[in-house]
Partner chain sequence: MGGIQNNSKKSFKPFPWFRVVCLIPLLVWIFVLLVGPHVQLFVISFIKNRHPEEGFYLGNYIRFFSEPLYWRIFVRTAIYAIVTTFFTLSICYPAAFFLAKMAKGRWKLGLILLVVLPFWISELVRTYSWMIMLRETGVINWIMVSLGVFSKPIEMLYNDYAIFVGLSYASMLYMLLPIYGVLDGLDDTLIEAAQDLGASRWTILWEVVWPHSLPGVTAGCIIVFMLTLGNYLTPTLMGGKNSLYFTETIYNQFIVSWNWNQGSAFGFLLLLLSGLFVWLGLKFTGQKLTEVVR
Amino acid sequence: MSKKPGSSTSLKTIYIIYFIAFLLFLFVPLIINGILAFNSDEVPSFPWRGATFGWFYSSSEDQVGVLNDARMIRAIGASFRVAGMVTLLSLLAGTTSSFLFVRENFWGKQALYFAIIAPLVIPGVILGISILVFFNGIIGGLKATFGPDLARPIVRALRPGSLLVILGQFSFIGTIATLVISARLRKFPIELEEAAMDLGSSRWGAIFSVTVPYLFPALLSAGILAFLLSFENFATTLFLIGPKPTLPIFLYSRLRFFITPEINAISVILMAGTALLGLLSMTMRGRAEVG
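As in the form predicted on its own, what structure would this chain adopt when taken alone?
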């Protein structure tokens, strides 16, 4: 039975309306946020009071820009340090885990794989609370065993701070990196690695000279994804952060009391940086698929 022309036209119209509404819902808030970053008014709202770049670099008392806000710069630096460490750990763990699950067969493989994947389905709030409670239990055990004085250096390191934030974020971002890298490794023809060993290369030499270059697009994509996920993470970080907040935590604490277009300005910078990293990742992924 053939479809009626009117029915097909109606479905196409509904689809177009839905698609346009989705784009408006997605991009209009971002566009408005970007416009308000250049509004000279101290309140990030309309009407338009005149164009300015002061919310990016100004140092006057009534208009402090992002680049001259010492607390904002420290928060950005903290986010970069945490994201850098999480990215490094995620790439190392993701690469080794990918080789383990793709190349090896052993007893309990499926159970171990499920244990690694599990953090992805755990809400960030629950994950943060669980890690905080776990380390508080360790601190209590160390104090009871060695006494407060002897355990103080270790206890200080296990208190909420950068170390716990890195471990908390790594617990699920490392899993995402594993999925990205292992998907690429499954497509690798193992014959190329064997050919390199037949020509005199060692196993490690073949891996670093043949397999790793093949995995490079996936490594780059996983690294960019891990960095972005770590940089913007809020739910898990909120429970594990110490006296040096990352940027999302700092912005949250500031928004609770007052808001200026400086928030819009840092949002524009973050959107531009995210877009560039996303474009780089898409470009490398496209080249990998062509290759």
Given for the second form:
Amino acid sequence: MSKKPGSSTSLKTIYIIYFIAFLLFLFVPLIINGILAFNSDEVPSFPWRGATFGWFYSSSEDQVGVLNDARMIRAIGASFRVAGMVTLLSLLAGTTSSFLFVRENFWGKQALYFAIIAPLVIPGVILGISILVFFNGIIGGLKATFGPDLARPIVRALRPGSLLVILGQFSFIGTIATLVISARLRKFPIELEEAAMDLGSSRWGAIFSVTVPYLFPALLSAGILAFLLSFENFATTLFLIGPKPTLPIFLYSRLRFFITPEINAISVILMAGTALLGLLSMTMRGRAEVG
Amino acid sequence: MGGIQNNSKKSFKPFPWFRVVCLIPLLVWIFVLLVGPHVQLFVISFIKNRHPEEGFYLGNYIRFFSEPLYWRIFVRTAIYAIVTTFFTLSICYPAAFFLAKMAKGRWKLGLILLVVLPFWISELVRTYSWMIMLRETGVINWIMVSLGVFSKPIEMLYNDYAIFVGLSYASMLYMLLPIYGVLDGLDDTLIEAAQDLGASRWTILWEVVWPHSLPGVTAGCIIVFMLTLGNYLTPTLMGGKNSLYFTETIYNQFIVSWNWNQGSAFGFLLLLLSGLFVWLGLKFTGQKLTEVVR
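The block above covers the form predicted on its own; next, return the form predicted together with the partner chain.
In what comes next, the whole complex appears, and the chain from above leads the way.
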């Protein structure tokens, strides 16, 4: 019995100490970041100068809080819109692609699979610039074919801005959604769908009444993951952003020049939100893997 | 699929529509968002800025090799990424071993949740947290001065060490999880058998545990290397004025100098380096990309 790996007690103590140090390294900066959101000093550091919630909502000139910072609120709104669209696209394309990869066999399937896996090993910056130059090329082509006046409305949409940000983020977040959804679909007992069809439903009917409910935990998990990845994306977005910055881009420009505990306050909000969604997603994924 | 065809009551060829509807988004995704853009990136890197009429042009690449500034930044970025990869590997391997082989039952699940949690949080928030720790007016300086260790605050941000801390912190989980995955799959009885045969602790680690964990180590190293190489946030926020990172040069070419052709050439070189490491990593351990990502 004494031969379990790592059974020696002194070794075990060293290991436990190491792991605690590891956890401290992970958490101390985040916890201090959170604590300083409630310090009334305008430099995010110690000493403690009294507790305040001002960095969350104050509107006075020397203490602007998150809720009264119009540009911050606009950036949060932009991030929500982009993340919502990316989530929707990722779930749609992730589900349809999963059906193809899990259920169908066709010439070139391996190549297509490789193509959608590739974004996981392409740096985000490269995804950003390649989409930027490609859509700029399309703009050039449209202008040359239809003349600048006719092409204008389309050209406007294809310039750096929300649409390109959504497409750029989707190009790799869709991959992650596909991996999560196809893992669940692979476990689906296909007889259920066949049974539904024997009972008279069409193939589409069977998919919507039997398969999609079965996929639900995976869809929820993939959706949360897509939303969070989009909401925090920086590298790809940086090159595709137009005049309306998303929250990470806005915070980045703030961080370079002007740091107040307002940034700690938005950090607290983001940490609470992501921790909640993250835990929900993980429990859903856990259920998807068991069921 | 076979099941549907064998079902003789309805001898139809399964709806071709289904396949078409599923195929369209996939093809648009692949060709409009992945293949097309990368081909275009490659093509315009061989065109002279503002002079597309001159046709095939190697100048963007020649400039990279002839101006020491650029390839020095390139090499330094690669070295940063390699050092960060080894650094995270050496920190995360013991932690992954602890989680996989020493933590038990409910503790194990709780600790894994705890370790994963910080990585759900935005990279920007994580980087910022380290900035307020290390800054001249930051938390560590305040502690050190209060304790009398430092007589006055020292700027600990904006140097190479700060970048290494930031880069490692940013990507640790991607090293930890794949290693944890393979170690968790290693059967304890193998280790016990080696012990029964008289192997020392180090022999077991070196001959049993390490070889078994190689696939996870490779996957972790590939992801961390790639993420670090392409990181923009950490080096620009935590690095000094004279420690330019290669992604910053790409950004400068695109947004500041407005020379997209030069920027595309740089981008393509970065992609090549990243791809080369991924390929080498897979080659050495005889794995396929599609297996590494599960």
